[in-house]
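Quick heads-up: it's one chain on its own, the form predicted in complex with the partner chain, in structure tokens.
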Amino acid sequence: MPDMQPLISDFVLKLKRRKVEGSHAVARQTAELLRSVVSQHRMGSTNQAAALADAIHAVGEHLIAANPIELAVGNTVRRVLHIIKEEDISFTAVGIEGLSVTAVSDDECDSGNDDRPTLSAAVLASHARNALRAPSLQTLLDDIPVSTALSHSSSSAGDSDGKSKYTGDKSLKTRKLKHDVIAAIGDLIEEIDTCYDQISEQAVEHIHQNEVILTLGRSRTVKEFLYAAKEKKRSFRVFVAEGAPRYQGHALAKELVEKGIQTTVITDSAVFAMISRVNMVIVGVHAIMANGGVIAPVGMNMVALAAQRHAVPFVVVAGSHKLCPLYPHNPEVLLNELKSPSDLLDFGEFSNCMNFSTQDGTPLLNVANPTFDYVPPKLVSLFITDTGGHSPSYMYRLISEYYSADDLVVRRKSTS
């Protein structure tokens, strides 16, 4: 796809330079780019789904490498791969069930193909559905590569009377698969866009009258959530912790006040002091990991611990594009970004301290300015996503619905 290259490189550059920020924008742009990749892709005659998936793997690998911390990129790539698998399976299952009538009458011709495994259509279809789920004992014991079995069965069925009709179906199938995948990606984009509305609808269930809510920093999901509750005439007050060093809490406070919500801005150090008078903590996060833990703006772990101490529910609101199938290993280091010390210390004021060093050359003054914090699943009370409210132990189920297990590592398969 030579004409896609400039678009892909452009997006990779934007990711590398952090020009596009925020999970929502990133997920949306990634999905749109992958949709264009799919529509530009030339479908071969055999194994279309695998080839298409391979193309997505190749593009996805570059995108993820551009900004590994921005997990929404990987999430969207894996969603698209899952969509391709799903569309292929459901299409072939329909095709197989349709062909099973003709296959029965051609058993005499097929007897010559004993070396190939001949499977009944129903078994094939059930195999295909199992492939979408996480590996279970049943699928592990029947270790037949499903895609090859499917292609063999479709080619063996093509040796019969319905051959001419089938080749006609094949080109129809090519176009239909691509069309289905593009339509499904369009649905995904719409899902990403409407996640705020679907989450905000649930606001009334959680916020009653005279509530005191605490939040840290600024999250658009939380903002929409609180707006929706205010629309429904619930009375509540909000404490916003400013969220150093970006101080986005100030912006959120200004936005909330414009809608007439009673807001108090506090410093991050006062969170423990104020949380005893708070009914609920509602926060937005950067990503939700497979174990139910969250990657959140720095300072969130402190808030979660304080909430646990005072038995205040810690509610995380996030769209499903933030759901990541990876397990967080050493997230403080591997899923974190350290930013410039100038946010904390003024270079001019501390320039005389920066020059000091010990005999072995190590500088005397270090500054740590991490962007993200990891909150373990036991500190989170509830996740509110566009599919409803879930507990942290349920997140693995959502992941198995949205992603397939083979796509955890996005890498271009070696071309044979």
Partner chain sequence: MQFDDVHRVEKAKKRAIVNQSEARNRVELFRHLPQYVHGTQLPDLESKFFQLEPIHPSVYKVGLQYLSGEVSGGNGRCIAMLLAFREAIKDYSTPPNKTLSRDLTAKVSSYVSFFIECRPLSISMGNAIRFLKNRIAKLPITLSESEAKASLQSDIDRFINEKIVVADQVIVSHAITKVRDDDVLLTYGSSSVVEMILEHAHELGRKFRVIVVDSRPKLEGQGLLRRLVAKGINCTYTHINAVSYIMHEVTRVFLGASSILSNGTVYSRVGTASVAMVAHAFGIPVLVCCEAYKFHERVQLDSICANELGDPDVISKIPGRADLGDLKNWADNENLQLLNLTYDATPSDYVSMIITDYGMVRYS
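The structure above corresponds to the form predicted in complex with the partner chain; please give the structure of the form predicted alone next.
Just the single chain follows, nothing else.
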């Protein structure tokens, strides 16, 4: 794909330099790039779906390696691979349904006026046996694709006109497979774009009159969720934990006040003291793992523990593009990254401390500034996604509808 290489390299560079951040933006741009890859891919005469999936594997491997902490990249790549498999299965099923089975004699077939080529039951049975039969040693030694060999072995039992028509339809079928995959990726992009609206529509079902809600950080999904409840004339109050050290809660509080929502900003350390006044905790997350646990902004585990201690529902709102089929212990998962120490300390004020060290040269002052927390599934009460509300124990089933088990590790298959 020489035409696509500059676009791929440019997006990889953006991911490495953190020019594209946030699950929504990352997922959407990844889906758009993969749609272009499919569009520019040259389909072969055999194994079109496998070749297309291999191209996505190759591109996806580079994208994931560029920024492993952005799990939405891998999620989108796996969704596209699952789409290719689904479209290929659907395409094959339609092809099988298009074959007409007849049980009449050869004389009756010759005297028929139907212009549509038909295959006898014997021909179909022969083809089915060939499809289930392992490839011969000659086929393997000659490096002939299995599907080509099976097609050749079964052609002697079929009508020559049917064979020529099958050959003539290959290009049409190839174009249809690519078209269907591109259309399905377009639906995926639309799903990503509309996730906020789909989630916000459920706000009135969960936020009731005169409730007190607590949130942490600055999540657009949470913001739109609260906006929707306000538009439905719900009267409620929001406690916003400031989200140190980046204090994104300050920006969220300002946005909520501008919409007429009564808001109170609290320090992160005051969450446990204020949680007894709260009816519900509503938060956004970075990713939802296969076991129902979540990767969320730092400090979220403390909020979840406080909510559990006071029996306050801990509700997570997130689009389906944040569903990750991996478990936290998988080696492909990077749970955290450390941000700059300058978020915590002023180097001018603490510059003298940098000169102190132990005898072996190890500095006495160290700064840890993690980005994320991991919240186990036992602390989560409910997930609200664009497909509805789900319990943590149901997430594995929801994830199985979006991903294939053999695509968990995105790596181009070896051609050796």
